[in-house]
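Here's a solo chain for you in structure tokens, the form predicted alone.
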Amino acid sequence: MEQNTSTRPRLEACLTPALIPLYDVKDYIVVVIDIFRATTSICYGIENGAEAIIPVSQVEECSAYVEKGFDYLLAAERNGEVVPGFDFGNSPFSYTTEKVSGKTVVLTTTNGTHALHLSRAAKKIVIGAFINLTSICNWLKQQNENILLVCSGWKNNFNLEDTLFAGAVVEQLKDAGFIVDDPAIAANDLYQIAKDDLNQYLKKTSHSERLKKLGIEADIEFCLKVDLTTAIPVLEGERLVKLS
């Protein structure tokens, strides 16, 4: 007999930053997808042994840390590029073991933690990439609650990378009796088109684009890679650890 609708948790997608106020995200664990390239980079940070990675929205919040007398590092993205006067921007090879094992860093990007601020209020907030897809996943479907993929899209505009990966948690959960809205149908019928190239379809864009005329297709390369890690970065005050 079908499960009764109204104790089935359920699968959404909010494909832009911009729609976070249609949710009541405290009703949600919110996933925030950010995939070129601050929740690929947090996740390889984590699983290389940062002690934690602390999300501020602005470059003068990530600044004020090193003026409070913190031994932090500093990583700040806008636009593709690192801030002058910071340690590194959100490049994944950045975030190797030799650089952050014990080291907390504090890291401002364009969209990926304009989205995990808006999102603050939810049960609980994960990170997710192509890099920790499976863990990220299997740890979901374990939960029994309301899941919310937040898409950091381009500038609050939807973008395709974001998009695809939630297609693929979506492709893993759709049979584990989830209620699935409209977004997430959608963002899985992408993937459908995609899955068996990530790279070259997502070749034809807008980020992947403004990511190569800086030089790091190799970032866009590592970022689409699957499962090189299972740490699961979740967010705990105000600072990202790995889920125990």
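Here, rigid core means the biggest group of C-alpha atoms that superpose within 1.5 Å across both forms. A quick note: this is a predicted structure, and the numbers were derived from the prediction, not measured. Positions refer to the first chain, counted from 1. What changes on going to the form predicted together with a further copy of the same chain:
When two forms of a protein are overlaid on their rigid core, residues whose CA moves 2 Å or more are considered shifted, and residue 78 is one of them between the two forms.
Core-superposed comparison between the two forms: CA of residue 59 displaced by 2 Å or more.
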Second form
2 protein chains.
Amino acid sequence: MEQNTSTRPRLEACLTPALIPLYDVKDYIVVVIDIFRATTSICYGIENGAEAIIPVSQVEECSAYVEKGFDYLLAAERNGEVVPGFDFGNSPFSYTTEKVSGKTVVLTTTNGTHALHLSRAAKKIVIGAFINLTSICNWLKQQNENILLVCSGWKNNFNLEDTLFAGAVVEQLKDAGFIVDDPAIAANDLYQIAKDDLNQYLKKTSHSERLKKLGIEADIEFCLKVDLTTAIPVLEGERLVKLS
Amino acid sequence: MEQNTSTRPRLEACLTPALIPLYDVKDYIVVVIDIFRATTSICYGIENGAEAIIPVSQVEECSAYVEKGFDYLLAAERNGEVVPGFDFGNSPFSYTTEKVSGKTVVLTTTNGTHALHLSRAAKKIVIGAFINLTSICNWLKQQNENILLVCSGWKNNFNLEDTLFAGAVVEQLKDAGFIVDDPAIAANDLYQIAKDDLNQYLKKTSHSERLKKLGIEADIEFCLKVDLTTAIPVLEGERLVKLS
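Please could you give me the other form, the form predicted together with a further copy of the same chain, since above is the form predicted alone?
What follows is the whole complex; the chain from before opens it.
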């Protein structure tokens, strides 16, 4: 007999930050997704021993931390180049153990920060990327809470890579008794089409063209690798730290 | 050699009315989509000789037309029942020649009216449904304009049936030289999965469950029939009339 739906937790996908206000986020654990490249870099940095990563939306906010005298690493790009005076850009390859272990990094990211900000009333906010996929899914399965997969998207609109990740999470959780909504079903179906070669699938998108022009194809390939890491970044105040 | 992208018109999908503000709709022909059941009923009514159909969002607005002395047919449902004193509900089966020919119908619809209202600055607004699919696609191909496929969705969020229709339009237009955005690509891929049996595909959605409880399965089946009609409803002022 089917379980009473009212007692089952929900697994839902919010396809762009513009739709976050439609959800009562306080009733959910939110997974923030910004595959190219913010949440991938954050997962990699936390895995590699960064003490904390602070996401901000403006380069100026980033600089403000240094002006206040904090010994933080600063990461910011404009048009694919590291901003002069900053330690590195947004490539996940910057977030190696050698560079970030024991450090706090302030990371400039527009779409990801926007999604985090709008989700701040959530029960808990964790960070997902293909590189920590199975780890975060295993943790989510144990929580017995409603889950909202928040795609950071592109300028408040839908993008494919974040939706595919949401679909990959649904793939691992869909037999765990959740009530799954239409956007999550759609994300999962798109993932079914794309999963055998995510990179190839994404080549047909306009966004992919834009990224290619930035010369970050190696980053893209890295951002689509699955299960390289196990650390789950969680938001505490304004800082993303390792979930213990 | 590939055509210069800047001169090619765009084919884009807006997955929910909440995302309409992200588009400069004055640069687009907008196709409003509300498959279950508003835009299907509108296409069927216009095909069957309705002089005009006026979509409103509230039952009270609907009644106001009669209070003003207009000899209009009124269509409104609450919880799947025709509102007392109204001529019929939202079932496409109400929009037969016998009932609507030569008449103006005022139709209560929340999601569809919302999408129309937010799109009102568009170059032109036309109404799409599976029943007029090929007709509207053929017309769109001839316009040489940017096209925005606006899914009315469900309470401002994504739904599958409207997205599948957007994907069906993309299927017919994708080789016609448009620049296609990520949401339109996603809609088309979902349509590829679903097209052999749209009704079966939609059975997995929660929305479908809700509709089944309303006892409107025959309506649903009708709303998924392809190319029953050729009329294209177009918005003139507040009235949807037949595009000539």
